[in-house]
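Shown next as C-alpha cells: one chain only, the form predicted alone.
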Amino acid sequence: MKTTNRQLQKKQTKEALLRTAYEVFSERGIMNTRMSDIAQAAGVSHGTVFAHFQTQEMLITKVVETYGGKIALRTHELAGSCEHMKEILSAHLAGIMEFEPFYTRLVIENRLLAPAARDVWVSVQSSISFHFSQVAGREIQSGRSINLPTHLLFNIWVGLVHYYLANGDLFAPEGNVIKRYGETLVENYMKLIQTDHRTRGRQG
C-alpha cells in the first residue's frame, strides 16, 4: 500500500521526537525530563508529543529500545572480529563512546526504568558479554588470563567502566570519560588479569 503524505509526515514527526528525546535525556537525565521538555526542545505542541506517545513511560521505552538497540548493534559489530582480550575491551569502549552521554544516563538510571526499557538495557550488556566470554574463555585456556569464572571477569570490567561513567563529573568534568580514561582502564584491567604480569610481580 502506498504511503500517503500524511502518514509520511506522521512518521517523520515521530522519528524527530525520538531524536529530540534522546538528546534531552542525554543532557538532563531520563527521569528528570518531562513530556513538555521534549515538546519545547522539538518545537511542537505538548499535544503533539502525546499524539505519538500516550504516556511518558511509552516515550522512554521507545527511546531506550531505539538507541539501546543502536548501542548493542554497534558493540556487536566492533567486537565480532576481536581475538584477544585487549581488543574486546577497546571495542567495548569504542561502542560506548559513540553514545556516551545517553549510555551514562542508562548506567545511572536503569533501575528506575519500566521493565520493558530495562530489558533493553540487559540486552545491551548481553551484546558485549557474549563476545567477552568467548575471548575470556580462550585467554584462560591458553594461560594468558587468571582462571576466574568468565562472568566474574566480565562483571569486574563492566563495574570498573560504569563506576567511571557514573562519576564522570569527578573524573572528566568536561565530559568524554571514555576518551580521557579509556586507555588507562584497558591497560590496568589487563594488568589485573594477565598471568605473566602477576608472575613477574611475585618474582620481583
Second form
Amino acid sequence: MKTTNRQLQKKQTKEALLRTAYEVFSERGIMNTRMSDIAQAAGVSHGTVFAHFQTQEMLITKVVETYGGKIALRTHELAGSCEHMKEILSAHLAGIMEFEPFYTRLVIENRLLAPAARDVWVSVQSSISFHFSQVAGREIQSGRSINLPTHLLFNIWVGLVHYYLANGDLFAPEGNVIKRYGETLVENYMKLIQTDHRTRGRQG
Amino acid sequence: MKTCISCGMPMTKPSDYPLADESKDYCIYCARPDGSMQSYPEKLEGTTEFLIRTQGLDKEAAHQIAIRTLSKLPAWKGKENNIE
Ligand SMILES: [Zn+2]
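Moving from the form predicted alone, what structure would you give for the form predicted together with the partner chain?
Let's see the whole complex now, leading with the same chain.
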C-alpha cells in the first residue's frame, strides 16, 4: 500500500505545516508573516509549503479554519453545561485563554482576512453567542439580568474582552491578558447587568 | 463524536439529537418539531435569524455569511452557487 503511506506522509507534513504556521502567526501576526518565514520555521523548502498551499491566502484560510474550529469546539464544550451568566463568561474566557496569542491575532486582524477566514471568525463568535443567548434569555426571564436585547448584552461583553486583548501590549505586556484581567472583567460585567444585588451579596 | 451534517454542531449527548434519536445525523436545532430535518430554505433563514438575534449583524451581511457557512457543511454542499 505505497499510495496510502505516501498519502499519510503528505497529510502529516500538511498538519505539521499548519501547526508551525499557527505558532508563527500567534507570535508575529498573520499578515506580517510570509510563506518563507513558515518554511524556515518548519525547516522545509519554500517549494514544500507551496506544494501544500498554493497561495498565502489559502494557507492563512486553512490555518484559521483549523484552529478557529478547535477554538469553537472547545468553547462549545466549556460553555455547554453552564447554568448561569457568570459561569458562561468564565467558560468563554477559559476557552480563549487556551489559544490566547492566536485568538488575539484574530481579534486584531480578522477584518483584513479573506471572506472564508472571516466567516470562521463569525463561527467562533457563534459558538459562544449560542450558549450566551440561551442563558441570557433565562436570566432576563427570571429577573436576574437587566432587559437588553441579547445581541447588545453579548456585544458589550465581547467588546470589552476584545478591547483588552487587542491592546494587550498596554494592559498586560507580559502577554497574559485573560489571566490578569479575566476575573475583574467577569465581576464588573456582572455588576453591570445584574438586577438583584442583595441576592448576589448573600450568594457571595 | 458525530457533528451535525446541517449546522456542524458537535453532538455529544442524547438531548443534542432530534427526539433523542442518536441514529440521526443532524441535531435538534436542525430538526422540525416532528423530528425530520429542516429544508435548506428553513435552515438558511434560521441561521440568518440566529446571527441577527445573538450578534446583532446586519440582515444582508448575516444572510451572506449564512449562505457561505452552510455551503461548507455536508448536507448543503453546492448550495452556494447562487452567490458566485
Ligand atoms: Zn444542526
